[in-house]
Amino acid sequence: MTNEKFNFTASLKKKLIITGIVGVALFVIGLAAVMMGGGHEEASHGAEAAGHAAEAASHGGGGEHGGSSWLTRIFANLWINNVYFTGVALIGVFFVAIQYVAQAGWSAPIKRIPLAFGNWLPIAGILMLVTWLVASHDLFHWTHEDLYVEGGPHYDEIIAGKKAYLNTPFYLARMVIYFSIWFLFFRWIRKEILAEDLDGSTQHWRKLIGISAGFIVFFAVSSSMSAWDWILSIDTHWFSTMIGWYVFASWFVTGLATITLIIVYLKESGYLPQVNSNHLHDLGKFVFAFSIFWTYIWVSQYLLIYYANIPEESVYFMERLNSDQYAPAFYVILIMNFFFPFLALMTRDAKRHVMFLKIVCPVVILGHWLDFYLMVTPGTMKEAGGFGFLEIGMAMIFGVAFLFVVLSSLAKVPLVAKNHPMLEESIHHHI
């Protein structure tokens, strides 16, 4: 069954299209409600919230340049989903690269699934670039030129000191470099993997170890730098030495949950007979372990900033904890991203049971989307942010588009590597 192919049926396409149409409808309803004021969940929260918003603006941007319109809310959601789904696509390629560098045998039948995620990268790059060109002034306080005019009314000494790194030409150059090299590595890895189906030798497998090692090295640097660019620079005065690890951890556990959920779907649809409960156990362990890892990074960042109590650092959490708008999400993500997966996947049987994986993985995927919402919205919208149909609808649109690209690419090649040297070992995988 190594030549089996996924059939992206008309029925499945129809379900995705209907979901996308529902997403569009929710987005339009949410947008109309916000524009008319009726769905403006971010109404006044009192003097305390207003005072805190002013404090946040003075430390992290916003101020006169801060956006609070419905248009800024759309831009913020575009940025959230761009960053989120870019990360999921990257983690798919990263997961495949790890398997080759580790010379892992257990994952031989499932590599094509995460590999397909990489097909989203060129779309993500275009969307990211267009969003930046259209919305950068609304999302990133440091893009306003009057902040750099020494002696001017809006001069900001701290932001001006970062101009060598935070300037539009260099920023865009970095973005283009990230996506270009990520995509080139993805195409290179994919080319060698597909060539292996035609050539029974191990030369492609050995070559893939070197290519994957190169990708991992570049990914280690670029994933942190992209986190500085796309997340940290929103709150321009905020300092965090852990943001690169934090964004990676959120991306990684989301990618693992997505990989697991798609494999479970394929298994239940009659595909991947080589995959057994032992493979699912390994995937469940990954989701379980890296949910704990994300929590470790979350707590470490929080405690370091809490202990130091430096205004430029603590304002990030004050902006979220002291806000009626964002505080609920602050606590909900801890439940969805740590407590629930930790308790639900604690036992051996739970990690091997399809039902548990089908419940936990969607919760983790949604919980980490909410994590990115909390990273982006308070810094761009301040107390004018909101959560409603607009956010849900746009996330559904992106999710459907991502799945359409992934499943379409899966349908073009065999689901399992035909001549993978460790396929037999994987078939007999037992833990």
Second form
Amino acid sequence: MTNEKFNFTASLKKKLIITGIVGVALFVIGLAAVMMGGGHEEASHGAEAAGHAAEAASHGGGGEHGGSSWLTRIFANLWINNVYFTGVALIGVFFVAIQYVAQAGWSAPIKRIPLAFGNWLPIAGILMLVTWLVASHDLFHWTHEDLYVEGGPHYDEIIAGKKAYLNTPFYLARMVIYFSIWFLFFRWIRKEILAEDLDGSTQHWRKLIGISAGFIVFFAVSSSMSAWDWILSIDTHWFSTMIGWYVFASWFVTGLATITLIIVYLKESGYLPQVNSNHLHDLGKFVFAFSIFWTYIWVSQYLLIYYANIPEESVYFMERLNSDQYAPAFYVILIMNFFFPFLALMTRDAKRHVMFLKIVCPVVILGHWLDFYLMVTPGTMKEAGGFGFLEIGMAMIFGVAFLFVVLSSLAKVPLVAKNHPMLEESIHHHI
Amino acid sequence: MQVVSPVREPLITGKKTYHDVTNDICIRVEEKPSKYWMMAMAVSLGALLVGGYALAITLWDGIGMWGLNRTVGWAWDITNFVWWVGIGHAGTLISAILLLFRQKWRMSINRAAEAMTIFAVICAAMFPVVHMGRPWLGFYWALPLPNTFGSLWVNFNSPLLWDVFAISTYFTVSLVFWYMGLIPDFATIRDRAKGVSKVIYGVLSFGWDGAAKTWARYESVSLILAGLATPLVLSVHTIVSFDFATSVIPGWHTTIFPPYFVAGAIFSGFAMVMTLMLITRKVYKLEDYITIKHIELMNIIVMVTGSIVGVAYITELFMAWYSGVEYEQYAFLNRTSGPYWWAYATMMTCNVISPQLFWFKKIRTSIAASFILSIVVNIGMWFERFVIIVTSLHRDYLPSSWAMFHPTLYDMGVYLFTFGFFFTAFFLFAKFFPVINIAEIKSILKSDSDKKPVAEAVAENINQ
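Could you give the coordinates for the form predicted in complex with the partner chain, as opposed to the form predicted on its own above?
Expanding to the full complex; the earlier chain stays at the top.
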């Protein structure tokens, strides 16, 4: 087998850095616009903001310690991107693990790409921790101490009832545990995969099935719990049993689209001769099928809350649908994440041609970013949320950083497993 | 060229030739019914008869024969309905979804699983029909017929009506899919048969001629039906879950219900396939076709879906507490520690804890353990539905309306009737229809059963 390695060329690095600089520039412009235009915006939104503050107070909240809204907006964006890219990195490891436990044959030459995503996990963990330590009071209503003072002016009975789960020490401990165990599993899987290159024993493959099963068990619990922590607890009063699987579905399809896009890019740059249109077809099917899966979860959650029409639950969608600020995104997400991939990837030919994948995958990736935007922003920014250069710029910075980490780690090891027992099967894969 | 990795275990053992496959499977249709079959059939018909009495009395005297009361207006009837519909998921899952994931091991079990699906769905459909009280008027009530037919227009807002559409569509597609697959095999039997059975199997095979063109049409229709069946299999249990989740009853209204019901359905469906296949395998000596590997893989699916269901149970419990809604909190407190705590404990033990035993290779490759656990799982899944339905209803909003549910002999009898029907139908299928897809099994015989010496395989590679 080939010893081919991905060459993270200077020109590619330059392109990424330029994109990163553009991202920084957009971020700065966006920030300046928000800071300077803030007066206008606040004036125009003044009435609504006041209305909302009153509402918050009537809920017994009153935790809005008037931090400047541009700062909250930066924090909210940090949180969106952190949760989003953590998910993509995690899905990379999850995808590899699934391939092992399912004893999949077709994917043997492409597994190093999702595997490389895992290198983002330690960075994501540190960023998440730092963002939380700095910004928790701005992002998470429940972190305000006065909510728990019985008889106090801001006492909130419902939030106080959640204290056993939503308290800073336990929350931070959970965050540290998720990231450490994810990372340890990732390193363990990676170690075995690379060891297989050297001695060629099928023992590594067998061992990896066991390790992957262990990771999946932990992932099954931690993906739901982290969604409760990082997404659900933002809208502290609201609850939905589906949210854990909803976040997972969004993460998963984003991860699949990212994997596909990077493989298409590598293929077009002349790498991965083992990968042909049959493998692309499979990847396309994954993106297609899990776009539908996400929609299924979305509809189930929305329809049940809509149908029962219980105020405690429907408030989540009311905040989004009855707002000029967020309603457009609500519909755009459905078009980008369901209708477009569903129609564009419907036929067999579409899934087998890079042209289609190169159009659909970015749309899905952006669409799910917007999905996370809509999960986080209304709860943190209320009606003052915005979408502009600031959001685009910060997402670009994160995206570039993520790609930089992934591609540099990809360049360190052979691009294709040398002694994978399924390699021969995969090369002759035909569907 | 198809290459199979050396780490894969063969799917069909015993060095079978194509002729062996035809023989092994057709012989069961051609031979005289065995003693075991006769005994099994007698037991099933007995259940059908005893249950039939309970059903007849229920239809004659009305559903007051059941133990339902004003508070618990839904109990065994809908529990049995959901249980049977859930079991009816495995067939299409195996045929359609495992087909999409190219799991070739499904070929040994898909025929019987699809047959099981069809019988289970018929059993399920009986409960809402009987619950109508006057089932002969059921068409007017359940189908969207204009008012001139003497009934009111159906309520399109009701998930119960969506059930009618979802289940009837699913049933139709499953039936066509199953029958389509049978046609080439009927032709094989026809070609070997003499006399009356040649005529009967000739008619059943629709004059199949085995021409390349015929196979091409067969394959494209199979693919279309598999594509249709995949969303259908998900839709059925999703809508069954809507029956509960669209309401505002604490314990029923929860957003995780749709995917969690689907996972539970696959879980119980696979367990039932396991129960049936272990018996069939033994009686028909199909050990080379349904190998320990097949059993192991099915057990792994049971373990995975059981764990998904477990995550959902824990999510529900957590969210009931987290929500701070006292009605939800009470509903779950009552489930776990109220008068029906034993039902909840049974459900947890059978559905979440017992499948974890399959982590041990010894247990998941043991035939006895698989058989016992497959039944344990289905007991657990029956209790799951009972817990959801009865414990949420029996503590009404007003304590003066609180009640318990006590099943009558007629509740049990009608349930027994469905068992009688299910097994009678399955045993008839197993006797007169080929229980394994002969044509499909032959397609995996060559590549998977031959373990060629390495040198020979390499030489072949070079030649190609």
